[in-house]
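Okay, so here's just one chain, in structure tokens, the form predicted on its own.
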Amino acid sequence: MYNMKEWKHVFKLDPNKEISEGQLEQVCESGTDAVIVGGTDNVTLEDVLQLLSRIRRFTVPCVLEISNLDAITPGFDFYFIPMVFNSKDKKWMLDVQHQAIKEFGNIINWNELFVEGYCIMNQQAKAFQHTDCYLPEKEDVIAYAQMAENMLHTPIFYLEYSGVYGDPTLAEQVKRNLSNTLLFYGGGIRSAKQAQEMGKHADVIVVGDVLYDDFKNGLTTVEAVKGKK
């Protein structure tokens, strides 16, 4: 069984974006700890299944981050369930998750399901706008992290800058408030230097967008936080 507490680096692939077979092989054989399948726009069951079948040719753990109930399918190692803490519409904290459990609760393997407490920090991000977020102050973010750790006991707190590089100082402050909850950082990592910088504070860095426009630099992020295979 995979131990998520040992993870340091994951790649995130969008089923709505193109990646060649050669590139996918390099991603899956890079030494990354897992590949997350997930996106905000036009995530369909067909695209998720196609990407899953391609990734399954390799031994890397595969995670579905659920953003669309119609695109849920068996076959993944883990299922990540986002709860958007800084949404102004609390349906993104409870209601959509409740609907999913109502529909799939009888067939869920609860050992494969992990809740992510999201805090989305980029006002221009599609996810920020889609979930009707507000931009939190530093104190708000730390309070959300404390809620994740001590009130809700979510296994993951996800600091998400979605396309822009975030504040390493804030990541460091958030991490100081987490003991059992893992800090995932995602957003704007485009180089080994940035991966190493954010990897000093986050338990796990998530690298995604760079794979689609600067693939070689994206691959360097694995060694930056994990060392040579």
Ligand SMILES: CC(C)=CCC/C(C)=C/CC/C(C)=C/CC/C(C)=C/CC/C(C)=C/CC/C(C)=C/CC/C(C)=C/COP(=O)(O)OP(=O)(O)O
Given for the second form:
Amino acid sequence: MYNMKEWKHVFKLDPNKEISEGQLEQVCESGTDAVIVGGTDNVTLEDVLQLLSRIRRFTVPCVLEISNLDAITPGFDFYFIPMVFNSKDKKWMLDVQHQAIKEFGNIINWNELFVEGYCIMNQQAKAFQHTDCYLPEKEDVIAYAQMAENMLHTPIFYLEYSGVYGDPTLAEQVKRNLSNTLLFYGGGIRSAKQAQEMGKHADVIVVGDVLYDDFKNGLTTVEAVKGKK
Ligand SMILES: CC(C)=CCC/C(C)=C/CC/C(C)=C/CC/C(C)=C/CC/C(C)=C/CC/C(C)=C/CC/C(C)=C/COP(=O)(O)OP(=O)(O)O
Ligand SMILES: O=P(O)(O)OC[C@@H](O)CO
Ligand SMILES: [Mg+2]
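Given the form predicted on its own, corresponding form predicted in complex with this ligand:
Full complex below, order starting with the chain above.
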């Protein structure tokens, strides 16, 4: 399904982590709306290419979430570009993206590129530390969401708790401030119940790490938000 506005569930696979052929098939055939390839560190071009070619055996839409300039390749359906709103360093909001546009601007198919306004809420997450974030208060998060929707017009606002399950009440409050910008929620979803709870508020839930340590429960999150295939 190539219309992101209709998505409810995506899996995020880390090119730096191993997944068997059998499990990859179940992920791609699960009924999820898309598979995102992405991670914070040790994302190499070789690993990205390998995972892309394995996913391409299936029809599920495939997205590259770019985390570094060295691991960009053609062949994905969409490219997601994180801009970290709560970083203390402008580098992660504008500068790395500016550098990338200088390098690739002339060959980019802009219709495939989607900016994600990230707000990272887990201090232990690699992405939080890597991009030198501060922990925002509820009011800060809502203001970032309002900026995403009304000033920056980013297609996605990503409430990121990577590794831990977040606050559904905050997701609900954020969602109330968004209409054109989609709310992606990711972090710590490990069961159908949690998927359902966050899925009530977020437009799209992102399920990642659980696939690598509790695969069966990870798979149940699809049906939990999308119903039976
Ligand atoms: C050749 C060709 C066809 C090119 C296509 C054109 C194209 C799309 C060009 C790129 C244009 C562009 C503007 C690129 C931006 C490049 C860039 C370097 C962006 C930086 C993004 C950024 C701020 C990264 C920091 C880390 C981050 C926020 C990653 C997002 C993913 C994430 C949060 C993963 C979860 O990580 P975590 O749980 O913390 O850690 P582990 O799971 O790994 O433990
Ligand atoms: O890995 P988890 O904790 O499921 O989080 C998913 C995604 O939001 C990470 O960027
Ligand atoms: Mg993670």
